[in-house]
Structure formats: structure tokens, C-alpha cells
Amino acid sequence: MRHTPDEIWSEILENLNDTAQQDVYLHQVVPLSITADALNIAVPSAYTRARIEERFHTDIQRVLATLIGAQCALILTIDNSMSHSNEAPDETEIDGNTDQPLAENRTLTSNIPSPLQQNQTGLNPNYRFDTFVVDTPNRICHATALAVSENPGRDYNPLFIYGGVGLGKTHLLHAIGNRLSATQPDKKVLYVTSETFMNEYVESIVNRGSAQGFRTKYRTADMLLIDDIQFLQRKEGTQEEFFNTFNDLHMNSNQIVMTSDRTPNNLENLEVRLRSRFQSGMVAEIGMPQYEMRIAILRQKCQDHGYNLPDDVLSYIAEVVETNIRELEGTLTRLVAQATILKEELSLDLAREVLNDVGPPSPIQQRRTATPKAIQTVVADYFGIDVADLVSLKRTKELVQPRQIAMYMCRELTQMSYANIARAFNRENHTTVIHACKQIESMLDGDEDEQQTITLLLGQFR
């Protein structure tokens, strides 16, 4: 083999997204082997692998597939003697008063290339629509992306997209910067994440200097795509930078293009103001997958990657994946790559072995199965904690939330009383169990990922 595991990593990393070069989690990857047929790689605790799972799989797939070949698989090894140290630090916010000093914000280091002298769109190519398949549930949605691409500014000024989890919004939003600079090249398409956005601006506070090229970068594009604006919520700060970009690219008639996971009226923790103006142009919902349209969005994607599945394999997949298309195409993936790696025919028989742990468990089969210790175990594994630590009465940050996580499980999954589930890690007192059940139902109302941290981790019972 020509390239090492750390030079082919390193090639990924380049050929990724100026967002998710940045990202902390890919920074946590050590790379341990690569072959003709998989490349594998190591990381610190099943949270970071579900993180880089959801976030970057597809994409990092296809680098790989251009840098060795369709065969090859990306497999990611869970590795918990690495330093707990690589793990995430914490996203923090700051607010709206430039004069205070910033040491929550140290972590924004000088070896991370600043985001503000990256002059590139941030689109990714392969995002198009033709090759987003249009069905009933995001006709209208489909429909609109596209009238916008072709006139921007003018009817739909700005595009308010909402949805669940993977169900095209992202792409769309490529597909809409895509078209506009393939048709109007000289227009200025910028596309970015609502914690790119943040993060700019919060160095554009901590470098002063870079304060106007920050503000010029977004308030001269043509065309401004940003993605998850629910993540704006609860940052005074970042709200009101962002609510004086809208009002200047607006009163320009330069198009506007956001998305999020529910409406703008459901996004209670972002300026009313804000939300007005989200609400002034279209909004337009993207509906989850019929099962005709899981098929052709499986086929689509085996067209793209040269695979060759047999029709009652795309069936099956479609019949057992009725969530979302982001796990629609990873469990395609994770198929082919388990299918390479054994080199085994790509049959029915093989999906319904691989794909036995997809599709949701019955409350039924989950109380017959989970038990506070086996709960316990999973949340440890998961997060790369010792159980020890998890029942101990250790208060320190990284523990806290998988406890807390951990009992609710306890209530969901079994029939303990407040008190049993209270004895199970160790507490006198079971208005600790009370107060970590709100705490996780108050999160699931509005946080996306720990809505996928904890339904993955129910999963785990059947």
C-alpha cells in the first residue's frame, strides 16, 4: 500500500468541508490500519463514534471510495485507554457585551486555520437535485428550493425549510447553492452551519481585528444557506449578530436560505424578532420517506456509489428503516461494507443478519430484557465511563448527564418504582431519580443529538 492509515486520514480530512475539517470529533481519530478493503480507524468512546457516525459517515465514505476504491469500508474501533482528555470540550456561548473578556473562549486555539480566510463556498458538490428524490412528502419543499435557485431574492425571500432528523433539509440547501453557482457563477454563495456562524463570530470578538472582514464575509454574499438555525437558540449574542446580517442581506434583496427542525413559532429560546422575520417568507415542511420513496432513494445512492444490490435486499432495508434517510443510507453502507469484509454475495439472507439490531424494539420485549445493571453497563460502554463511576456519588461533569441518563432509561425500560431505581446507583433519596427524569425529558423536548444519544441507547434492549 502506498499511503500509511495517518497520510490516508490526513487526505480525508483535506477533502472534507471546511466545517468538518474543524470538527473536534474527527480530531480524536487515531488511524490504526488500511487495506484494499477497509480503512480502520480508532476512537476514545462509542459517543465519539456515534457523533462521526451521524455527522460525517457518508461523506467520509466517499473520499474513501475515491482514494481507494468503493470496497473499501470505513470501520470505526472503539478504543477507551485513549485520553479522556480528546474528548469534546464543552460548546460554550458568550454574550452580546464585546467588552468582557473572553477566557471561556481560549479553546479557539491558533493551530486551527480561521474560518473567516476561507473564501469557498462550503458546498458540497455531490449535493444536486438531481440527485435528491422528490416524492409527496417534500414535493412542495422540492419545489420551492428550486424556484429560489433560479430567482433569488424575489418570491421566497428568505426560505424557511423545516423536519426531522435526515430527511434531505442539508441537502436541499447544497443543492439550492449548487444550482445558483453553476447558472450565476458570479454570484456569491456561501453556505455554513449555524455553529460555524457562531464560532466566527465569537472569534471575530476575540481577534477585534477580524470584526469587519467577519461581518463583510456574510453581508455581501448573494446568497446566504445556513443550516440548523435551531442551534441559536439561547445565544443572545450570536442572535443578534445574526439578526443584523438577515436585515442587511434582506434590505439588499440578497436570498436568504435557512433550515431547521421545527417551525420557526416552536423555536421558543430565539428573539421574537428573529422569529418574525423567519416567518415573513415561505416556510415549507420536509415529510418523512414513504416506503416507495426509501426505494428510490436506495437505488439512487447505488447508482451513485456502483453497488449492486439485489431488489428484495433494497426492500428489505427499506421495509426494517422507516426513520429517516441519513439511516436509510447508513445502514446501505454499513450492508455493503460488512458484505466486503466477509466477503460474502450481498443477499437477503446476509441483510437480515447484519440488519438484525435495526428497527425499534416493543416496550413489551424491553421490559422483558433490560435490568438496572444491564442498563448501567450499556450507558458506561457508550460514553467510555467505568460503572463504578456511573453508581458512585461522584458529581464531576462527566458523569452526571450519562447517570442522569442512565435512570431515566431505568423508568422507560423497566418497571422499578423511583425508590428501587434510586437504590440501583446507590441513592438514598429518590427525588434524585425524579429530578434526573425531568432533566432528560426537558433535553429530548429540544436537543436533536441527545434525542439520537438516548433512542440509540433504548435500542440496545429488545
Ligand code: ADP
Given for the second form:
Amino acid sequence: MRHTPDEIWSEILENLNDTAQQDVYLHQVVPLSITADALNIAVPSAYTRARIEERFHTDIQRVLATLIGAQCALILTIDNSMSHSNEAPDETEIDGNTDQPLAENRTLTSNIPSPLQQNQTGLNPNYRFDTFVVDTPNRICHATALAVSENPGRDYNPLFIYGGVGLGKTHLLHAIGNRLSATQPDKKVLYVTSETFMNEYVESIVNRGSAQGFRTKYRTADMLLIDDIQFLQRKEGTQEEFFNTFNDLHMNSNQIVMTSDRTPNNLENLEVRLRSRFQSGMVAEIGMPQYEMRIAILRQKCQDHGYNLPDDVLSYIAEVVETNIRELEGTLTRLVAQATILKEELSLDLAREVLNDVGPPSPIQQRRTATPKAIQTVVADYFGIDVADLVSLKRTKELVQPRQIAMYMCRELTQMSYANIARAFNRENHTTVIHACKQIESMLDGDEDEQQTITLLLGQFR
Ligand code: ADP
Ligand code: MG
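Shown: the form predicted on its own; wanted: the form predicted together with the ligand:
Okay, now the whole complex, with that chain kicking things off.
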């Protein structure tokens, strides 16, 4: 079962009583993300948050429990930037008797740009330099990124940033773009993943009318930020097009910044001429955060989200989650969610209890050996379903996606053939598994929540 945060929020509003439906504050909410643990919504002020919590928290929680499950907490994050685009109503309106029909209010709500929504440059406004914690492992990357945002096309062109999953490559890339857009609004900044670039390129071939549009879009950028360039491997046609785009931009001293999970040299399935272009500027590695940096990041995230956590809890999280920053953030969110559900202060004891729990995947559990059985157990636990149901022939909504994820993980983590995976799930036909893998892959393309879920689940084994 998969709903977008917007769908969930609409459904919640529909299920609340009339007073709530008329409440102006509820209509200021911007749904941010939904996971099995928590619905995260943004509100423009502490006042709005307090008011919603006081009046509607129980009701919202009740609807959430029926939609997602009792484990799903409501988390309200304050986003001050919202109050500019969406002025809080006058005090006189506070008590609700705005006679505006609901439909009108709705439209109002959906017009407010979600902070996570990307604007036409493709940039996520939350990924900025001021929300990026700098320490030894990313100091050089950060310094060059900053320099590039101040003097694009000058000293480091291209800039090539590489490093492992969840270490902040995408964040930095957006930060560069956001900075340039803020300081030099006339500059045209373009952020894309290499997959989007490829898809648009393919589209421009299929639909010949759009070829010119494609070229113009990419070749007139003052700054091209292209994420996860490793996905261009083996895509020869797209490589050719990228090569030309690259040369065009570079010749005109337009800045190019790329990220990758490995060095240019290790992009083995990329044409040599591209690899050597990538190396011609600055190549910077982003490394794993050490303990102090993990603490600093946790503090930053608490500040971003308006959480207030005791120091011992932060130290504990930083001790147990060593792998990457995405996982660090995920663990923090999960703990806050649990504390909200339990209506308890987030104490060290509670944190220990939750993270040692067998329930949803915990980064500190020992890495397991990837067998179909172990994968099924981890996935079933995570989604709160029975393994027996997961491998049954039932096709209810709650089972289909977890099952596909489990199949996908078998493919990723084991050497098993499609046919053998099918058998492990009591299926005769191996095309079911192929279909499942395709489904998950296409879902991963662009859906950050899904990426996070899958990274967490795979992390149990890797
Ligand atoms: P990558 O692209 O390297 O896989 P991301 O840039 O998506 O990683 O980072 C994963 C998460 O961690 C994001 O939510 C990002 O904001 C956060 N993050 C990464 N590095 C930092 C940092 N140095 N300071 C603050 N947050 C960070
Ligand atoms: Mg990334």
C-alpha cells in the first residue's frame, strides 16, 4: 500500500469532523512525507503547531491509525519559510468561522509550494549550505562547492564529487544551485539526475519535435548540476549527447558539477573521453562522518525539524549509527515518532528500547546473512505483516508491495536466479519476480521515501 503524503492528508481532512474541516490552521499544513512510522507535516509556526496538537492531534492520530496503522505517528515540523508565502490568518479568524467553503480552502492549500517540492530549476530549497554540517570528511568538497557557487565556471570546472550512499552528495549539489540562484538570480541553474537527463534525451529522439527544446534547455544553462552520473554507464547514446552538452557548456565557461558513487577512473562502463573530461577539473571525495560530525549533524537536524532531544540520546544515536547520514536522519525520525506514539519523553532508556527492538530495521542490529528467509523476515517485520502472508498467494494491497520489495532484495543481495526467487515465494512463474524488480526500480527512481526505506532494509544485510 502506497499513498502520497498529499493523499493521506486529504483523506485525514475528509475524516475529521466539521469543525476541523473548517479550521484555517489545518489548511495551512503542507504534508511532507509518509512512512510506516510517521506522517511528517510542515506548519508555518510554533503557534500553528501548538494549536493543531492541542485540538486535533487525537483525532488525526485516530484517522492515521485506520489508514496506516497504530504505529504511525504525526510529526509536525515548523517551516518558517512557509509563513511568508502563506500569511497566518488574523486573530479574528482563529476560531474558525470562516465561511469559506472547504473546496476553496483546499485549493488554497494545494497552491502553497511544499518545501520539498522542487521548483523549475529542480532544486530542493531545504538542501542549503547553512543546513550542511562541515567537518573533516567533507571539508574539501564543501570548500570547492562553495567556491563554485561564488565563482561559477572559474577555478573548478568541472567539479566532480564522489562518495558512498547517503553522505551528502545530493545535498551539496542542491546547495550550490540554491546559493547561485539566491546570489545571482539571473543565472540559469539546472539540476537533474543523470537518469532524468537520459529520459529527456530519449524523449527528444522519439518525439522529434522536442529535440531542439532539449538542446536549448541543457546548452543554455549557466550551471548544470548533474547527480549520480554513474547511471550513464552503458548508455552509449546518452553518453554521446552528454559529451556534446559538456563540451558546449565548458567551452562557454559555464559551470558543470557532477556527483558519482565512484571516481571517474572507476566508471568503467563510461567512454574514456568522458572519464578524462571528468578528471580535467576538480575531483573531490566526500567521506564517512566520524562521531563528532554525527553528533553535529543530529543537532542540525533537530534544529531543522524543531525537535528537542537530550544530549545523551543524541550521543547514543551517534554511537550506534555509523554508516551514513541518511540512516542517521532516519533513526532520529523513527525515535521521535515512537516517542510521539507512546506519548513519552524521548529518554535514553526509550531510545535504547526502540533501537534494540526487533521491530522495524535497526541499524545496530547485527548485519545478517542474506537468505530468502532472512530477507522475508526483515521485510515482514518492517511492514508489520506475517512472513506466512508475505509468501502466500494473497494479493491484498498490504502485501503486494512488501512482497515486491522482498523479491527485489533477494535479487540485489543474493546470487539467486529469478526462478529460484519465485520458488522461495511459492510462485511458479519467474516473470512475477522480474515484474516485481521492475516495479521497485521504477519506484526508486525519484521517490525519496522509497529510496530511504529500501536503503534501510538493504542495510540490514550489507
Ligand atoms: P547522497 O546523495 O550522498 O546519497 P544525500 O545528499 O541525499 O546523500 O544525503 C542524505 C541525507 O543526509 C540528506 O537528508 C541530507 O540532507 C543529509 N546530509 C548529508 N550530509 C549532510 C551534512 N553534512 N549535513 C547535514 N545533513 C547532511
Ligand atoms: Mg544522492
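Residue numbers count along the first chain shown, from 1. Basically, rigid core = biggest C-alpha set you can superpose within 1.5 Å across the two forms. What you are looking at is a predicted structure, and each value in this text was computed from that prediction instead of being measured.
If we fit on the core, is the Cα of Asp135 displaced 2 Å or more between these two forms?
-> It does not reach a 2 Å shift.
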